[in-house]
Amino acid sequence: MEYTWRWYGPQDPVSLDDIRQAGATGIVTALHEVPPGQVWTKELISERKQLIETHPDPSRSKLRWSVVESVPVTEAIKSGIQGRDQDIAVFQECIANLGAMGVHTLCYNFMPVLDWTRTDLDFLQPDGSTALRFDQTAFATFDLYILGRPGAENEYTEAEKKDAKAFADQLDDEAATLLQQNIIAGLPGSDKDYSLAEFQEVLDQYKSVDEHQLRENLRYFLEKVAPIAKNANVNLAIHPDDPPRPLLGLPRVVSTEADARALLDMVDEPCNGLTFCTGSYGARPDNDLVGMMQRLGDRIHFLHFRSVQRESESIIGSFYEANHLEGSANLVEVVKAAVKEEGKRRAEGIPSSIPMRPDHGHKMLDDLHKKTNPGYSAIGRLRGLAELRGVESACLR
């Protein structure tokens, strides 16, 4: 596998120096300061792979701009409102000229409103580190609570409406704005702050976009740009629903295997695949990853390497971010599957070495005293970086 590492740009408290010392070689990167539905211009794409690229010092480690993670989908080509013929012609132009560019994996999601959502972005452990939770009686209360969402009430069983107001009654103002922040407010994906009812107006957009609709907006807008791709050279990997579950009345419709063999049927074409988040997918007991990485492997562009400790094994509810090799995934099994389909990929003559970036690492040690992105701090994921590259050793031996 290619060991890469996202960085959000010369913003980012882990600096270019830093990833090299990980040990990444790839950087997973996007222009960020570039507003979704605005054309990523070629000299734009050039200044980044240059600023990532070379370095003045020729003896340095070499690095190289491997996967865009993303250009946004617009909500416009999401909720297939008018203006999303311009949007995604934007979004060709931007897969041109990143594949003119020498970019040629692009991951993108197609989640309405939000991308990852959690309610605690400092879910402490038993060793002092913290990790990203998502609990699910506490987004209940801030969907029945503090939104107050029309229609809120007949998506939640009578069990978790009296937890949900058993959580709300003791939470206080500063808790309840905390909450509602880690929601809703800055998280990588999001493309703004959102006050409450900014958001119920972004949600009212979707008032008559049910599963179908969604995935028929999905087909569409992978009708128009694959072809480009294909032209482009670059490869689509589309990132699965973050938890994998219908959230706050928005459909979601890459949550499960059955989705994505879906979305891979919709326009059969290599250059459309999967980012394989084995967390993303992990929140969910009835995915076999391990499976999906075998039956889905040769579609699969980009892996996420993440684990989740699931809360419960019969229903899709409350989880955290687990340590790499611990929590509900068996990930040393996936890294097995992933090291065959790669071998079977080389056998066949394709290219074989595939991203693999480690995810949502716990904060520790230094970090736990510096401003980082939720779950992007420098040394959870330098040791989830190091534990996956020892696994795949062994398997390689």
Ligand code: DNO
The other form holds:
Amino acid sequence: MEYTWRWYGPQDPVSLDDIRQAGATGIVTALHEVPPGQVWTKELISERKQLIETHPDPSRSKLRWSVVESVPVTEAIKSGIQGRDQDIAVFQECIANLGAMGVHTLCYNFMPVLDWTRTDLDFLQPDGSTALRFDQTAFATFDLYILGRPGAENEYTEAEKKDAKAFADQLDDEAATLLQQNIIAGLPGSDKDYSLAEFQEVLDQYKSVDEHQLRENLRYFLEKVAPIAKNANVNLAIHPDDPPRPLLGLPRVVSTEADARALLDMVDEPCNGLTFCTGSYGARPDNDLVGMMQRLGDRIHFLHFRSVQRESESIIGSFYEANHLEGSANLVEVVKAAVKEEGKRRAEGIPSSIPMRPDHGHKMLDDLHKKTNPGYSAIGRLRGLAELRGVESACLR
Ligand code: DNO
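Form predicted together with D-mannose (DNO) structure, per the form predicted alone context:
Then the entire complex follows, led off by the chain already shown.
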């Protein structure tokens, strides 16, 4: 595997020099400053690439820009409204420019309105570190009582509504604001920052988009971008839904193995592939991660390794992010399967090293006293990468 690390650009409190010390050689980043729907020019890409790949001291370990995460897919593309063709043309141009500048793996997602979603960014662990958590009751409380989404009451069971009411009753204003911020103010890497009213407005754009329609919009998009990617020698790697299920009445279509298979079949070309995020897929008890790695392996272009602890075996249950080798995912077996996949590729004479990043990490040690990006503090990821490298080395013996 190629050890990579997500870096949010020059503003990231974790610097490129820090990343060198973590043992990563690949950088995963995006031009976060370019608003969605605008072209990433070759000049901008080249400038960022230089920043990553050259160091005033030539004896320093080399880094390369391995993966783009993410080029934003606009709401017009996902909802299929007017303007989508123009936005798809911009996406095509980004692909071509990235390929021309030597960045050959592109992660993106197709989640309507919300990117990854958590309700608690500081969930205390027994060892004193903190983790990210998605609590179904807190989420329902937001939906029913803070956002007050029309029709939401029909989407929860009586028991869920009762729990949400009890949760809402003990929330003070400060806690309610924090919950709202955690959900809609945009976690790092997502490109949105909504007020409640704006948020409801974007949700309304999806009134007539059901699961079937969203899948058709994904097909429409893929049929247009995959040929450009093939030409530019860029591998597309769609990130799964996080959490992997419909939210707030919005459909989601990249949540299960069947979803992944369907999208691979829409354009049956190697460049139309997956980001295998074990944290996102792993939040559902019906996703068999090792089996998915085995069955979908040849189309996996990027690995996000993280393990969530499911708090119930329901598809809509709560979960928190455990240490990488703990939790529900069994990453030791997944790493083993990834090492096997690489062996298969080597035997076929195709490039075999899959970029992998330790995804998220607990906030711990010195980072507890620092301002960090939720999930993306240095030390928790350092620990995750170290553990995962250890597992890989053992598998290679
Ligand atoms: C969260 C990330 C997501 C991911 C995008 C990919 O940590 O995994 O924000 O980058 O969904 O497009």
